[in-house]
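Only one chain is given next, in structure tokens, and it is the form predicted on its own.
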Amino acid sequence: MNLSIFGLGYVGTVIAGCFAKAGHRVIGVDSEPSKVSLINSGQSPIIEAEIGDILRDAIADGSLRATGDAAEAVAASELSLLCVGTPSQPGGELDLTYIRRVCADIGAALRGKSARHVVVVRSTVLPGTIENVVVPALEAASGKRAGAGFGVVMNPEFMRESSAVRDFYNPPKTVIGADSADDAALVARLYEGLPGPVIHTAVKVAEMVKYCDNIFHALKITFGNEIGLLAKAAGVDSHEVMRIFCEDTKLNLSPAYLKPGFAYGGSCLPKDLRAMTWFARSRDVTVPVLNAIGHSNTHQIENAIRTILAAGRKRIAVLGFAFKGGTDDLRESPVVTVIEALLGKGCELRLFDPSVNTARLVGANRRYIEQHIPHLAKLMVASAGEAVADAEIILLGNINTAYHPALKSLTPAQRIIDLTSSGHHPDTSAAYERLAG
């Protein structure tokens, strides 16, 4: 295909080398004229492994080229990708000048184009600035409609200084966020013959992808990092204890508690991550990111507390407050926390949960009741459907598919709130709506 590439940084000018290279007709564009000239020059302007012969085999056999002119660029392109710089302002805000500088030159150059264009976004930009600033840019000095006179795709790139070329070669995934089918088809067609999944998506979503990417890979180096020097005051080594950490990839390296949903309970993580800030304090090590979890852990019951009361609606059913389905475990379970703070709001609640019977109860479990929560058990149902006669919102506390039957038989009045992860529920007239998002 005929591709321009704006933006010649680490980027913009490695994808214009490597897509050359796969036998792309490229036109690299940069305001900066020592940019093109070394581009055309058959040298890097960047440090980059590989890149170098990269760039000089694709200028010798005629296949890059590097110019200033956007609009020759657009005329000769049927992709233009936005590999542009979106630095961050002093208070965080990203700097979009020079995506809003690129729109303008790239609609100015489609207000004389008959031919369909279609402009994929590379660089990271938050999630609507596709839909607020690239697109009423475009169409501004286009004087084009987007979807009808040119087409917009969001296409993340997932590639680290020092080893983009090999990441290049080697994507985990490529993303493409699109409205049409017809351009998503047309940005997979560059990555034909690429390893990892070729993921179709919405537009807003493909934006905050690569952000979910970084911020958690900057979050894995932190508590990488916390958990040394827990380590190193413990005693105890610390890549040893890391190595066997990442053996275990059913639940730590892996999906598993990745779904947003509701916040963590039970007898173990609470009382092990009490554990271990103790610990830190004891030794005068500081570790803001773990201390962090509880207080966020927190912030989502308080958000939930928040979400049902703001529904203004006081008789309330509760599937499932067991920590998480499946067991009759309810020592810190955040549903009985966010229960016994619906109560005091003055809520009449029914609660149900198939895993829970008081008079089965033994152990810890029932001394937890007896002890903690022994009113709880006044307003336990013997069943899900007696639980919903009459609520005006169904509190989905944990998964369990004895539910179902009730769930099916509710009203267009009714409102479910789910704070499960796993969104799936049965055909239900109630309206619903999942706690996180």
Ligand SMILES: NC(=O)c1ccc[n+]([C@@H]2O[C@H](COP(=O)([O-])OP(=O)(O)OC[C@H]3O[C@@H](n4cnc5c(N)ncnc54)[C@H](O)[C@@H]3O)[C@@H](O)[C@H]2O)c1
Given for the second form:
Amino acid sequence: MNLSIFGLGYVGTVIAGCFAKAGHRVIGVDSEPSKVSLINSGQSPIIEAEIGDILRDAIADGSLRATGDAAEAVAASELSLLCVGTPSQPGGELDLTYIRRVCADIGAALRGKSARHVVVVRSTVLPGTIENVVVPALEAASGKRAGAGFGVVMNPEFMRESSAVRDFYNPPKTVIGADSADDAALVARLYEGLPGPVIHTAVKVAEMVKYCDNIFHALKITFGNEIGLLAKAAGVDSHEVMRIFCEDTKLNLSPAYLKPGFAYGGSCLPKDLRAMTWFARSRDVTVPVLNAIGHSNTHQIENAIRTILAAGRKRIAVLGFAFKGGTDDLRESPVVTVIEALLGKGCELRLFDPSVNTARLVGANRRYIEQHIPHLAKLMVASAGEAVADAEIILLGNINTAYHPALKSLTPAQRIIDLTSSGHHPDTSAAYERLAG
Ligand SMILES: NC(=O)c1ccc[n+]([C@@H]2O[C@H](COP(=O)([O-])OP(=O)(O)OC[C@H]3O[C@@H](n4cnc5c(N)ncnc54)[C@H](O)[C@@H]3O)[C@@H](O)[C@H]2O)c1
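Could the form predicted in complex with the named molecule be shown next, to go alongside the form predicted on its own?
Let's see the whole complex now, leading with the same chain.
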């Protein structure tokens, strides 16, 4: 394909060289003449393993050239890949100056172009930037409409500096966010033959995924570092601890616990986090990320309470109030905290949880219920159907297929608020809302 690549920094230079090597005809565009001349003389404007040879060969065989002229580059290409910087402003807000300018340049060039052109954003931009900044800027400058007049695709870049060329050939994944299947397919052709999944999704999801990745990487580094501080204070080898931690690919390095939903609870996580953060305080070890976990969890509970009260209905059925489905353990269940707050605000509640009901009957958890939550025991009913019968709101507190027949019987006047945010529920006429997005 004929590609124009806007911005010859770390991302743009690497992909310009690698796409040229893959057989595409590439024109690199940069507003800095020194970078244009460096590339045209077969030299790299960045320090990065392997890229020097790739650029030299690509310039020599004519598959790559650079220019400062955006109009010429757009005219000679089907795809424009945007790799300009999106730096931080002092307050953290994105500086979109370069994105706006490059969209104005490409848009102006599109005015006189009749063949279809697709603009592919590779820069990291916040969700909504394509819709609210990129598309309006391109439309204003081109006089054309996005979709009919030109395509816009979000294709975030996941390479890392110092291993960028290797990452290009071994991407962890390729993410293509587009409204048009044809435009998405065109972009996917660029990555044919490369390993890793090619994931097609919505534009805003593609914008957000990149942030999700980088924030998680920052969190992992910080987590490892804070564990390192605690291990040192305990006289333990932190590398041995984390080596063993990483061997667990079922619960630790895995999709487990990564679905947005509701607060954690139960008899272990809150207690063990408290013990370790107490240990840190007692040894004068500063672990702000570990300390923040409990606060964040409390905020999740408060958010749920606010969301439910904001619905302005008082008759509430709770299906599931043990901290997860299939257990009768009510210790530190965040759903119990929600229930108590709602009772304090004058709501009328009916509670059902099959595991808790059984435990109560057979007496396994009876003492806990009678001693700690006798006020809740009175609100428990014998079936999910009985709980939802007159309810205006149905709170799903944990996941259990035992609730499905009752959920199927709901009417459009009733509303489900799913704290688990799982989406696991049968067809129901009631309105359904997940606590998480
Ligand atoms: N650096 C990385 O490892 C990396 C990895 C993944 C994603 N990203 C993202 O990719 C984007 C680019 O990052 P980078 O590190 O390559 O940036 P960079 O600052 O190294 O390069 C940006 C280039 O764009 C050029 N430019 C600015 N305005 C222009 C215009 N109107 N026309 C043409 N060129 C113009 C600049 O002169 C510069 O050469 C950022 O959004 C970044 O967050 C970077």
